[in-house]
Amino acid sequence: MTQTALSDWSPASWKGKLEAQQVRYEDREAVQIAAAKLSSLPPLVTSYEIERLKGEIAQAQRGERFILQGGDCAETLADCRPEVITAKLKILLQMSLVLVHGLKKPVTRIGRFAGQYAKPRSSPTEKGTLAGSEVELPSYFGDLVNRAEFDPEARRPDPHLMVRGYQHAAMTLNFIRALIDGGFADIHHPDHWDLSFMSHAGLSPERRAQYEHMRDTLADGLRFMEALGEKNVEELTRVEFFTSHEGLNLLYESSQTRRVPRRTGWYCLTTHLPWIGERTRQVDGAHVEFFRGIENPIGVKIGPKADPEGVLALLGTLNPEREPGKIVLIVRMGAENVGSRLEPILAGVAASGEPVLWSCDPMHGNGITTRHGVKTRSVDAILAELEQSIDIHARVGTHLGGVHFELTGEDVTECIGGAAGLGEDDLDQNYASPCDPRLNYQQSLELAFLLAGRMRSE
């Protein structure tokens, strides 16, 4: 018997608790036709893919795959446009094969896409200038929740919002899976993917040409193994791509979460992978205790104020029967920070047997603001937190099984570093980004490549 059949939880359940980063909507009735609508619609994804993610979660928790975690900081439904969504798409492909080839196992993608719509914040409102006076508005938490116009109406809570997230999330997922059963991502020929990204991104020669060879190689070897007769080559070649999102608002969330046929359990099925955000951890709150009944793998961010007995707590409330590949700790401390705060929560985790996925998130912790004002993050800031994180992982003998990337395929200019030298003064040539700073594509498949070398060295 589940957890998820515990009498005490429903997926209602969660309202009586501390509801942080909730919305509040001012149409309750609308809030009541949303949710209907919602609950009557199909699922975006299935029990069976859900089950198969938390299966490859549990390999790559004993060391034998690689999850990427990728996408945008938030989507928004402008961007629910095919050159958008083939975008980063290809560059979690090429990354993926820079680790295969890297790392020597099967490496898992999920995105960070059909459904990251909604946004936390750090204040429920914000203060702007409207029409020559300075004005308090709501702050923007999203476009599953209102609009980022700095105006009294668009900044309005809207709960038919959620229906429209619904809908740009169930096409872009129709699109994505369409290329892939197209054979956009067959990773026999990779030599077809489209490399004019590579051109246009400003990619070193030298950089490109290292790509191209790795390719080749991988490609030539893939067919070798199937001459041979390998039985685990499939495991190399399959690509697919899971999907995952912040699971904030959870009157979308409960909506969507129902049981399926043939199974036990209760599946949140807006997703594949959830995760709970570092604001929203707090074992008492409306989050943890929505998440802890469904039958879905969980991430949990966890950033540099946890402790080893904070997370032990968050453990036990999330996965109390110690399921293998329920659980991926996101950890996100910062590169000033993780060198003192990391250590002890591997130490405690790995004594006390709890099985976990261990992922790094380089990117929340290593936020910085501009003489400007712009935010923005360093290339040498978020590899200087992966490369310390992988030498503790060592030192402690556990293992990091994952990276959680803010990314996009297109050529903005968000991050400052990376090998073209992307500096403050450069940044107002093309940023885009709502809300929080994402790499590059040159940035994206530059780590990948240090990554890779990195970590086939330990």
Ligand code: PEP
Contents of the next structure:
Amino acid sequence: MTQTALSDWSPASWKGKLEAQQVRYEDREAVQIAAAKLSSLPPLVTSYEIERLKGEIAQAQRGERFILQGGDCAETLADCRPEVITAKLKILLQMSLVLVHGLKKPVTRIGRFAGQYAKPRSSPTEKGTLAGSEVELPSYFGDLVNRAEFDPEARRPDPHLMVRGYQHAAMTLNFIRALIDGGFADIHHPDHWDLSFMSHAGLSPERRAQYEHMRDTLADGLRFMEALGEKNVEELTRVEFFTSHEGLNLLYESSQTRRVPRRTGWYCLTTHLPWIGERTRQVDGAHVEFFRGIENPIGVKIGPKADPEGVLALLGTLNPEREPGKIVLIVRMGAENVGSRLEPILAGVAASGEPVLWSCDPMHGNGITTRHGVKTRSVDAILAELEQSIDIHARVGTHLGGVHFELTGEDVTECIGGAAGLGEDDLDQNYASPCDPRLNYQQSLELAFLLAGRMRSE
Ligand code: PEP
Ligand code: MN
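Previous: the form predicted alone; requested now: the form predicted in complex with phosphoenolpyruvate:
Now the complete complex, all chains and molecules, led by this one.
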């Protein structure tokens, strides 16, 4: 509880700073109405959960735990459906069990869900054709801000969507909490998993043998726990999920930021772990100003343009008291850059003694466009960035404590590669993401096996 010392901070102090990716609402009165409504509604998460997550991140910083963060690039209001939510929980849970087994340490699961509704864009406007003529409209900034259809009315930022976003986040969370309370025992078991990627010809015989061995020992372990009796299984396999999203729309975030009884400081109660994106992490900008005052653990994306001095300046502003569990640096350099860019940053932060959790997002630096103009990512590049990161950490003497994926539990065709050998020409079979391409169920599970195998040999 250090932030009470921040006498120059308030949930609105960001408004005096330059705001990258600022949403331009036309109707100021409607903004006030939406913000007031959000301020009056109950929080989506509690300070107890937030502090528990901070404690788990502190453990991961010490190498005692691993953090798995994943979910959609952009959640949509339309995807607030039971089958979509269940599929996302399932894949995250199954990946986490593979990682627990490989790494031999507890894994904390953090979904990019229940509020991942706001998206930064490289350009504030987009050109397109409407009724035969070319027009320029605001870009789609996610369902929290405007709607995806290329239509002037749909693209107009609508403040009421913040309230709708809050409601859908609440419905999503309500269902997640109910599933967790009810326990989803069936998916604990590899017997019930879809491991068909293991039988693809694209997988080498050595890898297949390694994965089959891991699957069998994992299943044995779970059977053993079951034999101990129901209560013990419940305790040992208690499933917990935390939520996260990019804290891009500061009006939304600050409207749910409040003090809570018996604690000092301010909590942003839209999510457990908000993060600052690569495009909004200017040290003197509005986002860093808002984030420096909240008690939540916070993520910061670190891209290939970052240098050690810039990262240290961010840490000095966001975590001046060097609180453990507070900062997750989500590094997203790209497979081509990580070899030259990561090491000086790791060394600089390690030398400063700042406590951070190093996570690797191998998605956002590895975007490519196919010859048909489709945005995709290759599983090979994703894996290459992960592997290089693990090696560089080992060289510097730091450790990779988490991973951050864009994925879905569904059978989409958005990323190429993987054992099933999805190619560029397969992408139109089921490309459903309104934003960045996600790993599908099989690709996600395969990556968990790859990572578990790779990190086990550390
Ligand atoms: C994202 O996580 O979807 C995203 C936009 O990432 P970044 O800020 O790293 O580009
Ligand atoms: Mn994305």
